[in-house]
Every structure is written in structure tokens, then in C-alpha cells.
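Just one chain follows, in the form predicted on its own, and it is written as C-alpha cells.
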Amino acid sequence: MSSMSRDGCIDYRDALIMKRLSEFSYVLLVTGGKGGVGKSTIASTAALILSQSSNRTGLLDLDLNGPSACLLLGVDESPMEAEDGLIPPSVGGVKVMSVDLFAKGRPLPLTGGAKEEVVKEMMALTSFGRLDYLVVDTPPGTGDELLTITRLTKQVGGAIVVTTSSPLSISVARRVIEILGSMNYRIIGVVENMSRGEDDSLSRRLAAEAGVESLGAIPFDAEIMVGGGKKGPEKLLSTVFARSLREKLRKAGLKVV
């Protein structure tokens, strides 16, 4: 992988990113396009479940405008500077990197190509070390963050597409599937979150039409909403939501006990 930076020079970060990626056995993108479908909660809880299953696990929060992984997991430590880069803080056995560790809740007015630059910077400078799984929480939309991380991780990655049963969420998830397909990115399955148990599942229909696997539905769990989003590892893992997600990850072929 080699590319030119926007000023026409060789991008020094490419070699660093290649080095980081060589240390990851698998990169799991949690995407879906639509905001509010629970991607961050699924990504954070999936990382905890994978870590609990004796996997070396990292979590990269790429929601640059509304990062929430640190809030969900109760992370407030800053990354440590080391010779090899920035060492992310760890919680529940998961190494967590997010722009919120630097912004501390302040908004980041990023647009267009600036988002691509931040994604590459985070990938290049974060020293996760050797991981069995790097879970990536992608932001709403199908813009620069998704396209950049998809392009960078295509050789070692797979995506879970998250949707709800609403027609709007389904339509956005369909666009994400089409984009990932156009980039030859592996889709390991579709998950319907916050399910009310409808017999005629639009998410199953979407998966069938797109030729990808339906991993099933995660029932609506009001416990996830308690406390304004701040949960921490123990509370997240004790929910009905987490138990259901564990089954979906196992069905997707991930190393989950």
C-alpha cells in the first residue's frame, strides 16, 4: 500500500499502517450507516466479549463527530507516549483508542478530507501491539471515515452491518452493503438491533436479497439505556443485549466462548 499525500508527496504513514495491520489477525468493522441503530454499543460490547473469550482485543472508535466508546466503557485515561507510538488505555482487557481521549468531549469541526487524515493518523500512531481482533466502530454515514478504513483493512477485515427493523435504517444499510461490495470487502453478516420480534423481518429480507448471512436479531433491552449510556464492562456484559450479541458473534464464526 502506497499513496501520495494531498500535496503530492509520499505519505510516510503508509509504512506505519502496514506495520500495524501486520500485527492484527482480524479487523472487525461494525457499520450500518444509520445513526442511532446501536453500532457503538455493539462494537464496544463485542470487543469485551472477544476479550473475555481469551482474545487479544482492541477497539478503535472512528466516530469522529460523536465518539461514545469511552463513555460506554468508562475510559478516561489518556494514551501513553512510547517510542513505538501511542499506547491506548485498557479496560476489561480491551485496548481502546478514540479521538475523545484527546478532545475530552469537545466537538471536532472536521469536514471532507480532514476526516481521512485523522483516520490515517490514528491507524499509524496507535500502538495496539499484537491483536487477535481489532474492532472498529464506524460512524453514521458512508463518508470518508468508512471509505478510508475499508480501503486500509480490506486484506484482513470483515464487516458486521447493523440495522433496526425500520425501513429507513434498512435502506441505509442496503447502501452500505452495496458500497462494501463494490470495494470487495467481506461482509460476515447483518444484525438487526433493538428488535421487537416481528415475524416478517426486513433485515432478513435485506440479507437474502444482498446474498449475505443474516446473523439474527438482538431484542430491545431497556437496561442498555439506563444511566445515560455510561455502563462499564461488567454492566454491559450482564445485559440480555450482551448475551444475545454473544450468540451472533459465535454464529459469525468469531472466536467466542
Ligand SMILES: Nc1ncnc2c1ncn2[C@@H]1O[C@H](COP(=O)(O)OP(=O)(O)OP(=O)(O)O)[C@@H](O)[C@H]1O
Given for the second form:
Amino acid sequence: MSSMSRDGCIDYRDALIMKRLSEFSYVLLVTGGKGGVGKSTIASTAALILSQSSNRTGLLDLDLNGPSACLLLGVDESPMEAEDGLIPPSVGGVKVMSVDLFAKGRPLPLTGGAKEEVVKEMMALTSFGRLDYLVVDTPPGTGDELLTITRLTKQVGGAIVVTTSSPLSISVARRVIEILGSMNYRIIGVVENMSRGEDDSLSRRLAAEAGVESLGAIPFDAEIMVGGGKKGPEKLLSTVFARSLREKLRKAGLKVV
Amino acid sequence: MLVAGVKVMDGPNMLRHMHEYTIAVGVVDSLKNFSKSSGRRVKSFRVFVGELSMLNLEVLRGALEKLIKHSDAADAVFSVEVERARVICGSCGYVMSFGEVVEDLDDQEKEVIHFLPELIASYGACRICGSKDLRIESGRGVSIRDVVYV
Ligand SMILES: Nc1ncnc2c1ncn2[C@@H]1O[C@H](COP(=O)(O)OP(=O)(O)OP(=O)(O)O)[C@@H](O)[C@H]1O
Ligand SMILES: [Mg+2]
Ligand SMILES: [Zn+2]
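Please move on to the form predicted in complex with the named molecule, as the form predicted on its own is already shown.
Zooming out: every chain and molecule, the one shown earlier first.
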């Protein structure tokens, strides 16, 4: 990073990004591949739980086509501009940065290279300050956002891979694990979400085969569907879902009380 | 710092060119990092400022001059130049200029583009066919080019 390309160009954002990253003790990447398995709900709730446990916490929503952190947590303020960059709004003690703070619900027809630009710009400009945890929500699939953030945060990052028990979701999660593995990105565990029974053997087998830890299952919890809005954080934290997630985060070795 | 903060999208009067300062820090830090890792000294470089970023060139130049004085590139010569914007419509191929892109935007919307130029497609569309399939070919942000070192 921060090296010069052969034609004598330097991307100034790399230096800013390195400086920002040096202020984060840990970057928690919430991935999973398949759409709708609960990545965003887990990322937002995990950020709230970490903050509640007295960690300085940020949430970076990198789902550039379908950002959801602002809706889930009821954030509608704009970032503040300061000399050091953009200071994100806080909710429940969590500093939240999302492209939706700028797009405000408008469509986001971003593709390919444009996504990489936006990810880098958000990383370079956002002044989270010192953080114990930066939680990153990622989009479905293994596109530009995931690859860019993986490349940038390899030194300080660990990924949680979210899946459901459906074979389709498991197979997508397997691919994500392979990709993260190929980039030497640390995987702290597989979580099975929306579990409806006792049987979490498929996600356990996936973890075992991939040589990563299985963190167990989070039950299906109809209550979280009614979350969102200004009361979002409180509601999310009071659910069975959150209680279960808290236990998984502790199992993964994160500082959670 | 929060006190000095200005809410993004509060309009142009509130703009105090803090973004220029952040970028200048990034540029000078990049040159420092380059010198440190290569053992070379930067003699000259050119800074190109994409029109879509709507940065104030004088403020950026001033911030660079100030910061560079205290770096190991203190006597490097540099220029700050504008890079014209070219935004291409993926549907009909029409190429929009900066003026055409920002024509219908209000100040708050311009401020969003100032930070994230890629969001032009969220706030606007191709003026010929209305498509939101827009790609920035040039003139998005700040780039450091033609770095000469010894
Ligand atoms: N444990 C759970 N029990 C019940 N519903 C859940 C659970 N986890 C998530 N959901 C619901 O499933 C839906 C999808 O969740 P979410 O948006 O977090 O998934 P995602 O993986 O981020 O989706 P996308 O891939 O589209 O970004 C939401 O309506 C959410 O409320
Ligand atoms: Mg999501
Ligand atoms: Zn067109």
C-alpha cells in the first residue's frame, strides 16, 4: 500500500486509510455470501452489544447497493465535517457510517470499479477515531466491496461467516470461506442463523470441513422483524436473537460482558 | 473537534473547506510514506483535482504548501490542476460534462457529490436517455501523478 504505480501515480487515500486502520484494535467483518441470511441484523446487533460492553465501537455498512444499517438502527442524521474527516452519527454508542447517510434512500446503481472507489473513499474520509471494534456489514455475494475491505483490513480483521441451515446458503458460505482463506483472512467462526430446530449439523459440518470454529445456532426470532426505527437499538438488544448472538460473540473471544 | 464540525448537507455557507485539508494531509502523508519505504526524495509532483469533487483549488494548494513545509518533501515543486469530468452513459453512450452533471442539483446534493462523486447516479441521470447507468471516466477525485524523485 501507499506505493507508487509504474506511471508515477500515488493514491493519497491509501495513506489516510492506513492511518485510520491503525486506530482500530479489531475489525469484525460480517459476511456470509447468500442474501437475506441475517448479516446486517447480526452486524448491527453485534455493534450494539460490543458498545454496551464498554467497547468503543463503529459500524461500517458496506452494502453499497442495499445499505440497511441506518434503517435497522434508526439513524437519519448526516455526518459532521471536521478537519480530520467526516464524523459519523452515533446511535446506542455506535458510530455508524453508511452510504445511505448520503443517498438518503435514493437508488444506488453502483457497479464494479465505482464500488471500490466508494469503499476507499468512505474508509479514507470517515473519522471514527480510536475504536476497540469496527464492525463491517458486507453485501451478499463475493463482489468488489468484500474483496476491497478484505484486502484493506487483513492485518486487524476477523470474519464471522453467517449462514442458514439451507444447503444453498451453506454452499455459498463455503465459497466465502474459501475466498477469505485464499486471502489469508482470519475467520473467527461460522454462525447458523434463523435456526428452527436443534439440528445445526449442516453448519457444523461446514465449519469442521473448512477447519474453522462453529459458533452454533441463533434461533429464528419473529420479534426482530418488528425492529427498526428510532427504537431500533433498544428493541434489537432485548430480543432472544440478541441474547443468543451475545453468547456467540463471547465464544468467538470478543470482549463481551 | 465536534464543535468545529459542520453537518454535511447543511448547504454551501457552512462549507469551510475542511475536506481540502483532510485530502492535503493524505497527499503529504503519501509522499512521506513513499520516501520512507523507498529511501527516495520527491522532487516534484502534480495534483489533479477532478471537477466532480468540487474542491477549492486555492484552499487545497494552500493546505499542501503549509503541510509540505514540515515534511521531507519540503522543497518539492508541485502543481494543482483541474481534471475535466467525463461521465459516460452506459445505455446510450452520451458523455456528460461537469456542467451537465450538476446542472439540476441543489447545494445539498452537490455537497454529497463533493464527498462521493459516484453518487451522481443516485441524484441524477443521463440527460439524453434518463438512464442511471453512469460511469465516471475522468474527473472524480484527487490524484497525485508524475511523481519525480531522486
Ligand atoms: N434470527 C432471525 N430470526 C428471524 N428473522 C431474522 C433473523 N435474522 C434475520 N432475520 C430477518 O431476516 C431478514 C433478512 O435479514 P438481514 O437483512 O439482516 O439479512 P442480510 O443477510 O443482511 O441480507 P442481504 O444479503 O440482503 O444484505 C430481515 O427481515 C431480518 O429481520
Ligand atoms: Mg444486509
Ligand atoms: Zn443515456
